[in-house]
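Below, in structure tokens: the form predicted alone, a single chain.
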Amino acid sequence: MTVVTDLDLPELDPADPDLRGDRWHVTANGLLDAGCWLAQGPLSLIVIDREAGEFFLRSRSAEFPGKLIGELFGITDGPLHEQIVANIINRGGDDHRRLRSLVNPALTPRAANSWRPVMRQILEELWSELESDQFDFVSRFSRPYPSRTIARVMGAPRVDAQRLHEWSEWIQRQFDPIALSDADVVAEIQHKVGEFYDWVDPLIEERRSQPADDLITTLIRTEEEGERLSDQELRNLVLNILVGGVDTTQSQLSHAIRLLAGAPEQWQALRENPDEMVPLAVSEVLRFEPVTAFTARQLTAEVSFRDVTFPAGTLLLVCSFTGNRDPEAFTDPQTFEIRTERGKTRPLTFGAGIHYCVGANLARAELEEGLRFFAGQIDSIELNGLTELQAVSGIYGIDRMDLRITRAVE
């Protein structure tokens, strides 16, 4: 049996700032090309193909290093600190299927599509709004979007949503390397938690004594064989809610529109059958451009796979784009095609095993309902010079989209 690290591996840098746009699609197809399963980066090991990816994910043996980054990068107290202790991709066994259980319900496909009517609701005050043809999509739609959508979500005021969205811009970069390499940063996203919790901590405490209809209600009244959920845990779980599903959601909207933008006749096709083309549509580009291009797993003991020994301890970056790009799972996957029947496989976006995205119904609603709304609206779409992609390292956003548009005919 061979020891993982006896093997000769390519390099690959997760944290290279220059991994982006095309220089990250040729470096990542490019170990593919060359039949790698595993490379090599500064501080883990990154696994390339889908089953390698998937039997890690699954794996019990296997779970998500938040507290090792916290000590790796000085992260020892403070809110942040009782942030990443409490969140629920960082509890295991027991402790995680209980909390899983409590939140499920609130995030099932049924509570997430009871939502869609307050998407569509937003996205026409956001159309409403536009004076021009010519405007940069993420400020305008895919930044303000999923944050007002949040907050209806929360049962939080709308003058919140953007306040909801810069916590969530700021807590996000926990997982992003670079950014916790900088002082500075960790001092910000550790003063944003701790706005956070000052703002939802009455919220939860007026929800207690006046019911709504939202998701704080929902998770309040959730039991589960007599358990219920702590103040302590539901102001983590919202807030996890909120990290997941605001960045994520508006840099996967983003990417969308430019696929799209740049395949006409896909764009057609969605607007001509858009009850059969969105939820391809949405599946396709969850799988083609993954916002969460890495998801990280530590081994907690020694596994063999493959006839390859990982030693307990090892650090390991699951790739999803790469995962993504199975052809024994995906019909001519290195194809960006809304019309392509892809199968019945899962794409790796939303990870896999038990800690798959809890949000990932909310999102998928939110994602459908915004390619439905703008097929409605928009014959034509280009992009309009200046697209500002982010690095892969964390959420692999968009900070600017130009487009220019042609406003269908009423």
Second form
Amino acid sequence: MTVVTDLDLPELDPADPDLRGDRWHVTANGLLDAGCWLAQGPLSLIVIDREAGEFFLRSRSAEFPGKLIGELFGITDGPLHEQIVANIINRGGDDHRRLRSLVNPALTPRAANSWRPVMRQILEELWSELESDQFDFVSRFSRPYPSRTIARVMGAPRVDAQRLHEWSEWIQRQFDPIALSDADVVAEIQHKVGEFYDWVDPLIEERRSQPADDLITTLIRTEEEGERLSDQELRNLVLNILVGGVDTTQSQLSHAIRLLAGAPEQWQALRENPDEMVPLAVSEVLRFEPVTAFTARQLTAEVSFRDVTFPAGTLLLVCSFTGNRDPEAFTDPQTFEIRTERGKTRPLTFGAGIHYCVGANLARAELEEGLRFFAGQIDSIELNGLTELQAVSGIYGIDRMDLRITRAVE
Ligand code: HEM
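Next up, the form predicted together with protoporphyrin IX containing FE in place of the form predicted alone?
Once more the chain from above appears, this time first in line as the rest of the complex follows.
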């Protein structure tokens, strides 16, 4: 049996700020072409292939290293510490099972579908505010749409959508070691978590006396049916849903439009038959350009896989981008093509195993409603100059994307 540290592995630095766009594709595909299943990064190993990625994501001897990141950066008290300890992604075993069983009913496919009329209404509002056929898609649609949706799903007043967006962006940075190495950033995240708690606690109180048609009420009801969600668990679950659900969906929608702008025939196919093509397009965008390109694990015990020993404590980043290009799982995986039958394998974009994205149904519904809406309104889309891609580490987002569209004739 070989120990992983004895392997001669190709190098990849996932935190390289230039890793984005074509350079990201060329670099990651280069590892696939060379037949690697593991690469070496500065702080961790990177798992390249799908089967190995699933193995580590599903392993009982692996956990998300959120608490470790907190310890490394000296976050030992304050609201951010409470959030790290309570975060569902940092829990395991029975504790995690209980939290999932309490939150799952609020995010089933049926529950997610029930929000589709709200999503359509938000898209219509944003569309009606558009005064020109040349605009930045990110500020006009990708950014406000998921935060207004999540505000409504949570039962927050609409005027608070912008604040929710800001909290989500800041608090998300608890997973970014580069951001955490700046003490001012840590102080600001502490402050933002505190602000969020001050905002959400009275809302939870209000929903206890005045139930409404929203996620907070559903979580309170589940609690009242005999399960034990403490006030602290409740406010942190709501925060996890906010942080997990805004930046991700926003970034994936931007990439969807970017990819479809570059594939006019596919856009027309989608417009001609949205009932069939919209769900396929969403699946293909999630597979081809996952905004969660890496997800992290730390081994809690020694693990063996493919005759290689991985010592306890090993840090791993599972790469969904390369995992989603497994030719045994997906036909013609290097091509972005919404009209190809891809088979039944789930891409790694939402993870795998116990932490599989709890918001996947809501995210899909949001993306589907977005594409369906634009397919009805827009005849052709072109990128119009500036597309500012973020780096692929963290959530692979887009800061700005200028479009020129022609409207569909009514
Ligand atoms: C395109 C959109 C989205 C993507 C690509 C995405 C991706 C992911 C991934 C990869 C994980 C697993 C992380 C891991 O195992 O290390 C995850 C977990 C999670 N996601 Fe999402 N997500 C999206 C949307 C959402 C939405 C809309 C919500 C909230 C409604 C959400 C809430 C969460 C939560 C709370 C977890 C932790 C689950 C657990 O620990 O059991 N996500 N997501």
